[in-house]
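A single chain comes next, written as structure tokens; it is the form predicted on its own.
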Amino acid sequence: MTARSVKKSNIDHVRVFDTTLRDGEQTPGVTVTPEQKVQVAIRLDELGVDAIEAGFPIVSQGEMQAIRAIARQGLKAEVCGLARAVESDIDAAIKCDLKYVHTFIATSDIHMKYKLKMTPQQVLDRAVKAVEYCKNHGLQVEFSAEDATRSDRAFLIKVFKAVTEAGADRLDIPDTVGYRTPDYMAQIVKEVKDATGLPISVHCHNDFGLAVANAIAGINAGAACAHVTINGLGERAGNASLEEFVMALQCLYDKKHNIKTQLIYETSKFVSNTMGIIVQPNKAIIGENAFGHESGIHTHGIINNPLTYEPIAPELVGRKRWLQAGKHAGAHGIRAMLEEFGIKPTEEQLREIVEKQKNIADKGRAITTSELLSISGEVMNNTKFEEKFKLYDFHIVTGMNLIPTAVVRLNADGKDFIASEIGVGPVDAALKAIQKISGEMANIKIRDYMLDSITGGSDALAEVTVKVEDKDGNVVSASKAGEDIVVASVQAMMDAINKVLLRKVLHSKI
């Protein structure tokens, strides 16, 4: 056992078992390459998870290749693979150089009758044989009774006792269809722990939105570990999300863990980009709006004391607070946003800026940072807003059998620059080329890219909104509309970079 797993014997120090690469990859529409799985595993290890379920070895040669590569990375986290309670699955895990197997078989009446078509005794025998087979091959074994929370309680306990006697190292209680409540999870954890004495894990799904609550209830009842995924990825409505589970344990229950919370947001973004599943803006902890404020009442409170409307400091999870212009924004919030750029309007100018941006917002439009600064420049007749980064021209080559390539010609601080880049599409290639030129001047990364259709038809007018973040974590947004999505994207990106440069220039003079 590793140093991490030894610590987990104390239930006040919770073990985090991450199944993003197995259950998370079972999210409908998600598939990742072996190389991508290795990169995600490295990020999870850096985050501090105690165990990584690298995948389901038997499903494909590519899956076995990825799991074997992860097992050979020398990670601090334990690496395990999923296996049904059959020898061929366990053999596949062994071929991946794994020393830790998570084996399972369903124990609920509905699964035994309609899926497995086995009697309870056959299920019991197979569970025991699987654990014995694993132990005979020197493996560490975590046994899961699939659909445990809908199983007959007496039969479930019988199975858990039998696999314990067969040598299982850990037991897992899955709420496979997210059907149970926190009270039920607490009861079943206590009963299984009392009956077996083994370390207990809980694996909770989110079909009723209770996955995190159920996982925490299990921990508080004596479970030592929870199976979680980054961003709550997983089958159907997903699994208990790592970020919510960990932060609730730490901040609400004073439980200890090995997660480096400052890396949570970066890990979330990496997984989101790799797996192609967008995180909803209002998602707790890692959603884009989790630490964003627009309401005048809220921003006033936040400016005076962040604890008025934030339960935790955003920096704790690698985030930064941001304010949003809009119809709910008040003078305090708008002033604070402008001061971030070194802009200090008079009281009269501030009132006019607030009114103008409210008028725009009342028409159903979101106010980007760029637009707020443009309004301010107009009201204040300020020449500081002149663009430092100018677009001369760009060319895109793309097609069915061509790699999208962009060539961009820009002027920065009076000097001409040309750069070319390839991408997954024309927009990606163009934005990467711009970033290459901006380099040291505006060291930024794209945080969000949104495309909305304003009108219908093949010649629809589209609006592109880009959010970029500088190296200090400051976020700037800009939007442009047009019939050509690539042109609108490039213009929005240029606008955002210019506002980042404006902030940099003005702050260097303060």
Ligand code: KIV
The other form holds:
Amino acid sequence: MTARSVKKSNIDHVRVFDTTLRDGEQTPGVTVTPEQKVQVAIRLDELGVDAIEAGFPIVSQGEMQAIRAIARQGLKAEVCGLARAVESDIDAAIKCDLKYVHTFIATSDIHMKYKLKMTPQQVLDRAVKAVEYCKNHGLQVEFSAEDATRSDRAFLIKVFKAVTEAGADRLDIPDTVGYRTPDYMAQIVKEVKDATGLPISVHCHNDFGLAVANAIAGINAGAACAHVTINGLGERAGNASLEEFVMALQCLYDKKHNIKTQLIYETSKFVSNTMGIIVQPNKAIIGENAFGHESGIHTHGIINNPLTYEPIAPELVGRKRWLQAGKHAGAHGIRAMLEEFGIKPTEEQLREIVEKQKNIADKGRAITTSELLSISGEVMNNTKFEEKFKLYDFHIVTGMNLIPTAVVRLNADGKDFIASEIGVGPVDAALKAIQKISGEMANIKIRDYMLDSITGGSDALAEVTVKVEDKDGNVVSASKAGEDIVVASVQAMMDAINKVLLRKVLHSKI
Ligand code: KIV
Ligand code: ZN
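Could the form predicted in complex with 3-methyl-2-oxobutanoic acid be shown next, to go alongside the form predicted on its own?
Now the complete complex, all chains and molecules, led by this one.
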């Protein structure tokens, strides 16, 4: 048997094997450039994952280039690549300078018969040969029996024992089609661990929404590691989400890991933007609403003690709590929202503000922060609410073979400014030009930009919502509807910036 090469550090820590750049990139419709893959790998390393599955080397030249670049980054995380149990795939991994290969072959009857068209003996021989080939090339090997959880158990154990004999360093149990339950995962992990004595990983898919529960059950049954992805990306319904897995382990099971939880949210955002897959708002830990509160009863509780309606402090995962105006909101919540901006209405004014915003919400519209502040300005009739940024005009040049360019003219706190910027499209160019002028006065970045079509057709009425964040992490949202999305975007952006500035005026910072 060849020497095993498993890193022994942090033995009491659950090992987090991130496969965002491999299984995650297999999310239908997602492809990223080699440069983007490197950027994501750097973020994952900063986050503290123990292993990064950088990709599937054999699939393309670009993939090889990306994996090689990641392998050469000198990251703290171990970097590995996926290879079918065939020499050409393993050779491709070696060409990427990888020292760690995740090799796999399916062991379930359905995969062997209909996909591989191989007998069980041929599969077993192929698995052993692949592991031996890796070991002869000095690689660390993690062996996965694809569709392990739907495989004949006796055959699965036979394969795992054979690859252990051949020198595999780690074994992975994939629940490839997310078909199993936590009880089943616990039981299979125990059996494979007892039969082989090797460190076990679990790789759980989310087809029945059980991926995280299954991964945790595997860990509690003695698995050392779980394969997870940022935002739960991955084939079909995705993989176990890193964020949910890590926070549940830490908060509900008191287990240790190496993840810097404060970086979870920004990593999730980065991956979402890079891979172009929006996170559902009600997703645990990282969804927009995970730390947002609207109902009067909840906000009242939260204001008195956040633990009433929050299981963990948002800061633990790099987030901030936010309150939402709307028809369920009560006076306590609206007062707290306004206080954030330094706005202190009288009881009478507060009642009127709450009433007015409920009337708008009753028409089926979400109330943005900007709208709530405008209502308050009207009710309180306070000159400080006057807008600091006034748009004179803007124009855009765009078209095929032209770089979209915007010129914006506006007045900021009594002074006239003009700025031009280029962008990936007309909206991007215009918003960048506005940001250029707003500069130091309102040092903001755009956190979200959403476009909804209200009516159909090419003359559709569209609603643009922008969420901007100042340097202290305060978020302001503003919406504008119109037939021209560039105009609506510029107006929403101006509105949001004005409200960021209002906060500073009322807190007398400018
Ligand atoms: O889901 C799966 O079975 C996989 C294997 C390649 C491990 O992703
Ligand atoms: Zn998978």
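Here, rigid core means the biggest group of C-alpha atoms that superpose within 1.5 Å across both forms. Positions refer to the first chain, counted from 1. Computed from a predicted model, the values in this text were never measured in an experiment.
Core-superposed comparison between these two forms: the C-alpha position of Glu347 differs by less than 2 Å. With the core held fixed between these two forms, Asp183 has its Cα displaced by under 2 Å. The rigid-core alignment places the CA of Asp413 2 Å or more apart between these two forms.
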